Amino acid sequence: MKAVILAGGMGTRLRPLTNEIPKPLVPLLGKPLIRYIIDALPDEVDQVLIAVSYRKDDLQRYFEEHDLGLDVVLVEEKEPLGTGGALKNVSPYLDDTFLAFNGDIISSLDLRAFIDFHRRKKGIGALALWRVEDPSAYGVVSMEGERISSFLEKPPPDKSPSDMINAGIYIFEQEILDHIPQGTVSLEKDVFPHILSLGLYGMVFDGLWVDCGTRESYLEAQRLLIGGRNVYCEGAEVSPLADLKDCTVLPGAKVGDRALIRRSIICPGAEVRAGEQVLDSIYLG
């Protein structure tokens, strides 16, 4: 089986951190975000296709230097193609059922159980679903049993059909590629609403799920994974007199005496000087 990771975006919501680091390689607890997806793949996945546009060379270098025990192929998009267009772009490599992931997701989904769920349902695909209090920022589904009956992308708060959202983890039959046109295409807006009659199913899971595309959600993932402690990456220098809470200090960064830092990411090489305050920021220095 093959797995596709959709990593073609520029990580604009994590700038300026992503000015120099592609979002898939942004470290979370010292491990690149993309490794959280790859390391959780079941044994039957033998090839990973990464749809990439921004800073492809950085990703290429990473996978040349790190043997993950899988065949990793980077498939370049000359320009960002959206979630559907990215799948269409990797279609020459796909010949059977495949997994697909948004590239900034951290989750506890049991992928083996997800694959089994899809095979039992025998539809064109399945989506992992997560429940949230406010679904207005996400793709929201309605269900008839375990079958998705409607898909609405980012509905107004008072128009949401349910509290179940698209978690950005999918399994598809190759047939779905026939329903994706060339060019820039959104799976959520341009494809899912039109293939419901072919059997699109949803599996709700619980445990852990975070979309790490923003500073707030990145730090939330950190809190969930390690229980709220600060993270000081190898090579960071943090004064014992500094006062930090809900922060990540990345390699090469320095934090001086009496610095006050809250809910922030200190970028590689940045310096927070003695007595300086950094609040709710991605700090480049």
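Positions refer to the first chain, counted from 1. Take the two forms, superpose them, and find the largest set of C-alpha atoms that agree within 1.5 Å; that set is the rigid core. As the structure is a prediction and not an experimental result, all values here were calculated from the model. First, how it differs from the form predicted together with ligand GTP.
- Considering the motion between the two forms, the entry in G227, K78, D158, S197 that lies on the hinge linking the two rigid parts is G227.
- Relative to the larger rigid part, the smaller one is rotated between the two forms by 16°, as taken from C-alpha superpositions.
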The other form holds:
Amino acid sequence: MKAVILAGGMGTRLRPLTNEIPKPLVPLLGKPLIRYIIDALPDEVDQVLIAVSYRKDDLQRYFEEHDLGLDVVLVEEKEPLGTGGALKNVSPYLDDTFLAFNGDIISSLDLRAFIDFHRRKKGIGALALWRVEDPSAYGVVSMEGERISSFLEKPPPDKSPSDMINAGIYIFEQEILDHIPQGTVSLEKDVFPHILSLGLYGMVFDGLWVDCGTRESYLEAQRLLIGGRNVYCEGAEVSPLADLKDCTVLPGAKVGDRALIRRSIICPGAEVRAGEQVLDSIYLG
Ligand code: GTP
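Since the structure above is the form predicted alone, I would like to see how the form predicted together with ligand GTP looks, so please show that one next.
Okay, now the whole complex, with that chain kicking things off.
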């Protein structure tokens, strides 16, 4: 089976972090976001297609320098074509059922169970669904049993038809590609609402899920994964007199004596000076 990772977005909500690197390479506990997806792929995935555009050279270099033991192919869009346009652009490489992922998702979804779910339902595709208290910032789905009956993007608070949101993890039959028009296309807005009659199913899961696309959610992902410790990347300089908890110090960052840092990410080249306090921040220096 092949897996497509959408990795070409501009990541504007994560600026300035994404001025220098594409969002899929933004490090979480020192490991690029996209690796969390690749490392969790089931054995039956034998090729990963990465749909790239914005800062594609950085991704190319990363995969040249890191052998992940999988066949990785970067497929380029000259200009970002949106999530649907990116899938369409990968069409020549797809010949069967395939998995697809937003490249900025951290999740504990059991992909084997997800594949089995899709094979049982026999629809054109399936979406992983996550429950949230406030769905107003997300794409919300309504269900009839396990079948998706409608989509609503970012409903007003208290007007949401359900608490289930699109988790950005999909499995599709190749046939979906025939329903994606050429050009710039959003999978969520321009494709899904038009293929409901072909059977689009939703599998709700629990455990862990974070869309790391905003500064708040990126820090939240770190909070959930780090569990009270700190991650000091190679080349980070941290004074033994500094006091840190739930922090990542990235390569080339410095932390001085008696600095107090909590739940933060200290970015490459940033310097937290002696005695300085940093709380709940992406610290750029
Ligand atoms: P924002 O600018 O902050 O909205 O971020 P984004 O551009 O990454 O968009 P969004 O978070 O909605 O994207 C979800 C996933 O799809 C991310 O992994 C993106 O890299 C990817 N993505 C979004 N747009 C495109 C695109 O035009 N082409 C490709 N190949 N991937 C895309």
